[in-house]
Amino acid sequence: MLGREGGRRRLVLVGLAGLAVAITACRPQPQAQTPGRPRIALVMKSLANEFFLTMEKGAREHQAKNAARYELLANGIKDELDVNAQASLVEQMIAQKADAIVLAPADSKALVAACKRAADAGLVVVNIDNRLDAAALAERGLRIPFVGPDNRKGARQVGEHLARTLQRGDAVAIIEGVPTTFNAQQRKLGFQDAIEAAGLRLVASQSGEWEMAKANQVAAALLGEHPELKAFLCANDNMALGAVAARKAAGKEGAVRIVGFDDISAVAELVKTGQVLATADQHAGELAVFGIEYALETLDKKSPPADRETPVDLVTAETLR
């Protein structure tokens, strides 16, 4: 039988043991943690837009089939236009410690600024559909690749088409986007590039802002101003479908030849009847894949950046039988 003293140093024996026991416990342990999967903002222009809404889709489908690779954060704004909107969107990202970005830039210089904050915070970015300023991004020292189609080559597809079935000398007129993008300045210079090939009369270029009602009043308003007009080149479907009704309106259905650029399915529709004549498709639901699986490589292998062409094809009624 133990003494009082004895079992005194035995209690203290034992709280000894119980804190060496809770010591070892809050030491980091020696083995291998699981690491987290990479988290990927994919951060679109709007989502009123079919292009952007399968572009979302395809996001969303790519991420189920690849689940244990990577988790998916995907937002877009309400207004092509909303500038503000996107900048706050990569600001979020940032906050909710994404490990990358997949951006599809509303415009090409304004989101620059954001972009670099998300740099600096570590993140890698990457850039789809719109290509960002190059003089923007070197003024602020990044290098940021673009993973995406050539709209210029794009565009003079769609453009040459139209020019086969239009005599030298017919007036066209060019319904542009917002012109602060580079895809729709490229996508300009690749429908002057064909008009001036086929020896085609351009009277008229303005921007439908990507917007279907905007087009609709560029469109009614170029049909009152130039009744000579043979076609209008739309550099997207949403504005194709403007001018389209702007040309029921005004009673030329069977006078004015229309293309545009996208491929989204109402107007996939039409040029099966014909009412749209071509359009190009930069496969919507690839896109945005595309650039993930580009942030996935980047964040696997730590490689510098470099751009990335993916395909734009010409789809006409032939192409759709």
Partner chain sequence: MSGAWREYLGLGVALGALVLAFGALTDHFLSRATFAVIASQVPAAILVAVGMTFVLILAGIDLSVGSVLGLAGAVLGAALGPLGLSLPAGLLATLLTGLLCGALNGALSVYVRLPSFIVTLGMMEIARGTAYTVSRSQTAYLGARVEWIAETTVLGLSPATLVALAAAAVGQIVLSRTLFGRYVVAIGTNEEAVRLSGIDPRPIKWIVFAASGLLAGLAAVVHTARLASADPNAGSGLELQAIAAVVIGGTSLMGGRGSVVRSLFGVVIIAVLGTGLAQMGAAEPVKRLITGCVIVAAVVIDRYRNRSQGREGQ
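We have the form predicted on its own; now please give the form predicted together with the partner chain.
Partners and other molecules omitted; one chain follows.
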């Protein structure tokens, strides 16, 4: 009995030691500390999401080219909705004495308190991707610049491109993202702008929770309930892929058009063949870079914070040609 216990304990120790070695090996090489070189922390949402991964990659490439100008601390959370984990990340960055934080908030209100702590600690805070809630910021007396694309405008462009292929009065449906997020709300508004302008008929707007399988279920159900549907406006490309599968299952390939948002690599082929009519490229790879450049500028010139809009481009079969 004793012998076995001891054996097991030894096994655990060996395992832990192995794990420690593995973790050390995985850690990125610490970059040489150059005094005076500002440290910029990039805090993102889920690195499981292609969009943020691209964003991180862009930031790392930019840093490699500009190694002399700044030091980069890039971090993301596991679950896109884990606001708490992201707030602690912001606090860790304060503790690590970063000079600036470039933040893609998981929630537009819940991260305001963490930003306030960062600002109070003297850090420059730049908001990218998902805009912090204006009212919440005002209440705290914070002015945090937003650097990023206008999602509403982008969604409107995509919607207008779709509308050009439809008739006034045609039935369409929106597949929303997670309805509590700013981007989901903005994209929905942008789609609605386009729908109203073109006189289309919006018969349903439901959440696909940014997920392919969920969007597939919703799209399939809507196709069943509204046989007259002519198009789906999906708030991201993953959901557009789900809708494409639902359309195929319903045998309505010729009859229903689908648009998405984000321009992920998996839809490129579908856009080329017209299965997805259009999507929007908001230059994910450069979004963080825009934020970082802005942070460097602010650190440099101490200029007052002001929002800066970054481009969103419509992607269609033509633009890909």
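Computed from a prediction, not measured in an experiment: that's the story for all the values here. Residue numbers count along the first chain shown, from 1. Take the two forms, find the largest set of C-alpha atoms that superpose within 1.5 Å, and that set is the rigid core.
J.: By the 2 angstroms cut-off, has the C-alpha of Ala215 moved between the two forms once the rigid core is superposed?
T.: Yes: Ala215 shifts by at least 2 Å between the two forms.
J.: Is there a C-alpha shift of 2 Å or more at Val256 between the two forms once the rigid core is superposed?
T.: For Val256, whose C-alpha is compared between the two forms after core superposition, the shift is 2 Å or more.
J.: Does Thr180 shift between the two forms by 2 angstroms or more at the C-alpha, the core having been superposed?
T.: Thr180: C-alpha displaced by 2 Å or more between the two forms.
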